[in-house]
Each structure stands twice: as structure tokens, then as C-alpha cells.
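In the block that follows, a single chain appears as C-alpha cells, in the form predicted alone.
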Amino acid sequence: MNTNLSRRSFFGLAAAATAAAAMPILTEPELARAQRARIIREFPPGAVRIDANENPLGPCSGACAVMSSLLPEGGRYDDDLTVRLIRTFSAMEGLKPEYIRVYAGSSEPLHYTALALTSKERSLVIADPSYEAPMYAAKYSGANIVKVPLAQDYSHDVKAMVAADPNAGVLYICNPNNPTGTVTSRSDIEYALENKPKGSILLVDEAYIHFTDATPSLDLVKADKDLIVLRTFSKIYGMAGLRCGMAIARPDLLAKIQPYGTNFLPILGIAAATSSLQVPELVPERRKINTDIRNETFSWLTANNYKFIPSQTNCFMLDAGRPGKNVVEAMAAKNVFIGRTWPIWPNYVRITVGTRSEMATFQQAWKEVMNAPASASEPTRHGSPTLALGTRDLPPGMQRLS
């Protein structure tokens, strides 16, 4: 044995983990618990949950039913489920199977992704605001973190992304956008494509994609473009606590992410996905009742002359007129629990559309506080850990993370 490459493994080791333990790269469960843990420790009865982008319709009945036949066979492990849904999803979308990886949930493969290819040579280039668990992995990387705005329309403004820095590693899409709810277009991702620097790869996050129209892009995988698309069955198909979600791309691409994880599968969200795919109404269903739900609860806030950001997805912006850490836990005093701010938009919080019974309760509430006279003092900062900053110069208009 190499003593000195064993004692060098042991203590890279014991870094790696004490800096895991000091820096966790965080998801949207524990972004939204962290926010919660500042008011209370647990919901209490009878809470209205609108903070963590959930389906409160849960998983279908035929995933329910699979689930609940498959649980005499927890205690095993079983492959040829994960092979199942491989294959059914490669049928549907006509994929090749090679081209895709099943994993516990979409953020695995996202951190992933980000650890893999950012270093300290190859920076991470996010929109702000956007969903900020690529910003924690890169972290780890060490590398430069560039937020760009968003674009007027609240899209991704890919021409400034990709002209952010000519050594990115990674350009994140969130499409449809978390926390806004937009769409970036089909040809903005594809002038992404054709004009990121060099050797970088697009990350298209498609996890609210079932709740609108917009053109997936899957396709520019099939024709072995440089990019890793992500799904998962949290969303749409209410299985967040069930853990399931895919990465698709070249070979290749999810050769390179590999290394950083791969585990046995829990089988009764492999069966709940494959079973919700077979179901081809459930994705139009849902759509529209999210749809109506999210379009009653957009012509009431218009009424009521409260300004937010129109949604294709099952969250949106609204803009609180004060600081909005303030307003959030002045709904929680009321039992309704809204979405957190981002540094950007202090004043805006995230609502996510739950059923019709629990978006009513949410318009009294809001009413309530808004009528009430706005705190005349700032709440306590209560943000994720400062992100190490890199020293390269940025073109105008860009920032670092901070």
C-alpha cells in the first residue's frame, strides 16, 4: 500500500467532508424548511403550504395503486424497474436508452453536473433570479458564480449569458424559470447552443415544463448537442417525496457526471414513474387544473391592484411593496406559508398555486396583511452562506454571487 497517496487520500477526504458539513448544497425542501425554521419548527394543523413548489394533488391513483402492491418487496432490491422506466421513457420520447440515467430526483444529477464541470478555471453562469442549488454545488468547485438578469419579458437573457465569460463551464436554464415561471424560447436556447464559449455545456432544467406549452428540448439531445436536460416526477406528477427524476444526454455527458454519484433506486418511485407515464391524460389534466387555479388567482390579484409576474407554472412572483421576509412571516401568523424572497427582488416572495380551497384561505390572508400597516423595521438577515467569490473582471451589467 502507498502510504502517503493513503494518508493524502484520508485527509482530502476529512476536508472534503468538514467543508460539507460547514457548506451543504441546498434543494428547494431544505431552502424552504430553512426559511420556515425561522418562525416555527413544525406546520401547525390545518396550515396551508404554498412555499416549496409541491403538487398538493399528489401522486395518481395507478401510482398509488403500484406503490402500495410493491411494498412487500421493500426489503429487495429490484433493477428491473429502473430498466422499465428507462425503456418507457425511451419509447415515449424516442430516445435511445443509453441516453438516459434515472436518479433519486432531478437535484442529484443537477449538482452533479455543476461539480463536474465548473472549477476554478470554468465559471457557472445562472440567470437572477433562478433556482440557486447549481450556485451551492459550484461552490465546491471553486468556481467563479455569474448572475445575469433576467430579461425584460422575465426570460433567460441568453446573448448576455453567454457572452458572461468565455471560460464558463456551465450555462444554467431553468426552463420554465424557479421562481418566475417564464418561459426562455425555443430559440433563445437554441442561439445559446451556437454561441456558448467553447467547451461549456447548457444545463436545461425542465422540471416545470408538463405545466405549459413550451417546446421541450429534448430533440437537441437526440441530435447530440451539447447540453444535459433534467426531468423529474416531482412537479407535475406530485411525487416529490418519492424521489424520482432523470438527466438526458450524449453518453458521453453523462459519463462525466457519473463519478460524483450513482446508488440504488428506491423502487416505489420508480414504479409510481413508470406507472404515471402510462397514463397519457394525466399531464393535460393537470396542466389544467393548475392552469385555472393559477389563472383565478391572477385576475383576483389584478382586481385587488397587487402587482406580480405572470406564470406558465404552478409558482409566480408577487410583489409585497415591503420587504418581503417581513410579509412572509406575517402569512405564517395566519397559518399560510408562502415561498421565500431572492436578493435581487427583496420585496417579491414566491407563491406556489395550491388547490382552490387553500389559494381562497391564501387571498384572505394576503388581504389581511397588506391592509395592515408594513413594519417600519428591516427583518433580521436570514440568507444562505456567502458564496467564495472569484476576482475575474465581469462585461457591464453582470454580478457575482453575493
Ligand code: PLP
Second form
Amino acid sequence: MNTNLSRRSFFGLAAAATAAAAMPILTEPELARAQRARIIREFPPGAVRIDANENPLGPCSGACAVMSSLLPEGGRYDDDLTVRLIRTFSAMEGLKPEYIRVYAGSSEPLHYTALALTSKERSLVIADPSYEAPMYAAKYSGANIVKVPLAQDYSHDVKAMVAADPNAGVLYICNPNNPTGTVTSRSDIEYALENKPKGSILLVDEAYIHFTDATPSLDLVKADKDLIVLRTFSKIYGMAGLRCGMAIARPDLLAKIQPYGTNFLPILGIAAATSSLQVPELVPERRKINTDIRNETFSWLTANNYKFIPSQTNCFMLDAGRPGKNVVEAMAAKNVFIGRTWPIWPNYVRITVGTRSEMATFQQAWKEVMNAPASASEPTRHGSPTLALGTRDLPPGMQRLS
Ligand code: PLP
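I've shown you the form predicted alone. Could you give me the structure of the form predicted together with the ligand?
Expanding to the full complex; the earlier chain stays at the top.
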């Protein structure tokens, strides 16, 4: 054995392990939990949970029935269920089955794409603000991360994104965007595909697409373009805890991300996903429920002179007019858990659209916090005045973000 080489590879591995321990790839629930863990150990009874873009409706009744009947089969590696899900989705969307790969949520293919297609030489280009998970994965690859502020209408500034780095590996387009809930037009996505740096791909994350009228990008996959589209059952389908998502792309692109991880899929999540797809009224009904409650909330905010960014999804950015982190704590003291801030807009907090009654509680608490002097929402040394800090509850390896 070449000792130098083995020693070098040992230290290389050790360095990678240290980097991994220092910076895990965080996803939405972990980011929400990291924020919460500054304030509480676990949700108090009656907490309003609008901090993680979950769907309070949960899985539809058909999906619940299918899961109950499947429970006794939990001892089996039943992969026919995955075959059935792919068959159902491919028939619905007119896609060849080999263009669809199922995962336990869309986080996995999101991370794998960044890990596989960014590197020290090939950067990640991402809008700012946008969903952070691809940045954590690209950091792990040692990639340069190029943040491009959203355009004035809060869509992705695709012209700036394609020009941002000639050595880009992945251009991440979250459509609609988390956290703003804003849409990037079809013509912009086509522009990005036509003008992106040579050898790069577009990663189009459609986690929230069902809440909007935005044009999906699946037909561009069908046309064999250089993009990977992500879908999840965590949002409109209300299955975040059940875990089912998909990467949809040309088979050669799917093959590039495959070595980064495969695992047997949770049978309940997979069966619930197939069952949900078979309910044609599910998406329009849930979209209407979310749109109505969101618009009622926007009317109230407007009537009370609070500034927000109009969104088309189940989350929106709200201007607190003071450091958002402090307001998060002041709201938590009223048992209303709102979403995080992004460094580019420190005075804005993200709000998830909850049920009508949750949004009524949110409105009351928001008004009280905004009417209190700003100093009242400054954090004390020991956290918020009424809730104890739960710093020990961060998941293993997770760092404090501030
Ligand atoms: N993409 C976006 C934009 C998200 O907001 C989330 C979660 O909130 C995900 C992907 C990952 O979702 P999941 O792994 O639950 O499918």
C-alpha cells in the first residue's frame, strides 16, 4: 500500500468528516426546529404552528384509509407499491416511468443533485432569499455559492442568475419560491435553459407548485432538456411526516444523482401518495382553502397597515419593521410559532398559512406584538420572558444559526 496516499486519503476523509460534523445539510423541519429550540423544548399545548410550511389538513381521508389497511404489511419490503406510484404518476403526467424516481421526500434528491453536480470547480447559483437546503449541500461539496437577489417583482432574476458564474454546476430555481411564495414565469425558465452556462443543469423545485397557477416544468423534462424537477407530497398533499417525493428528469441525469443514496421507501407514505393522486378534486379543493385563508389574512394585514410580500402559496414574508428574530420570540411567548428570517431581509419573518382559526390567533398576537414598544420584543439574556430556552434539544450535529 502507498503509505503517503493512504495517509492523505485518511486525512482527506477525516477533514470531510469534520466538515460534515460542522455543517450538516439542514432541511425545512430542522431549520424550523433550530429556531424553536432557542425558545422552547417542545410545543406547549395549543401552540399555533406556522413555522415550517406544513399543511394543517394532513393526508386526505382516502390516504388515511389505505394506510390503516396497510399497517399489518409493515413487515414487508413491498416495492410493488413504488411501481404502482410511478405507474400512476407517469400516466397522469404522460411521462415515461424511467424519467421518475421516488424518494422518501424531495429533500434527498435535492441534496443529491447539489452533491453530485456542484464541486470546488462548479458553483451553485441560487436566488436570495430562497430555500437554504441546496446551499448546505453545495457547501459540503466545497462549491462556491453565488446568491442572486430576487428581481423587483420577487421572481427569480434569471438573467442575472445565468450570468452569475460561467462555471455554475447547478442553477436552483424554487418555483414557487420558499420563502416568498412568488412565481417565476415559464418564459424565464425557458430563458435560463437556453442561456445557462455550458455543462450546468437547472434544478427546478416545484414543492409548492400545486398552490398556484404557475406553469409546471414537467414538459421540459419530457423534451429531454437539462433540468431536474422536484416534487413532494409534503405540501398540498399534507404528508410531510409520511415522506414521499420525486425527482423527474432524463434517465442520464437521474443516474448521476443515484450513487449518492438509495434506501427502501416507507410503504405507508408511498401508498398514501398513490391514493392521493387518485383524488382529482384534492388539489383544487385544497388550493382554494389555502387561497381563501391567505387572502383573508392579506386583507387583514392591509387594513391594519402591515407590509407583506404578496404570495401565491402557503407562506409569505411579513415585514416586522424591527429585527424579525426578536419578533419570533415575542410571538412564541404568545404561543404562536412563526417562521424564520433570511439574512438579506432581517426585518421580515416567514408566516405559513394555517387554518382559519390559527390565523385568527396569529392576527391577535401579531397586533399585540406590533403595538408593544420594539424593546418589548427584544430577547432577554435568558430567552423570551415566559418560555424557557431549550438549547439542548437541537438534533445531533446541528449548529445554532445566529
Ligand atoms: N423544497 C422546498 C422548497 C421546501 O420548502 C421543502 C420543505 O419545506 C423541501 C423541498 C423538502 O421537502 P420534503 O423533503 O418534505 O419533500
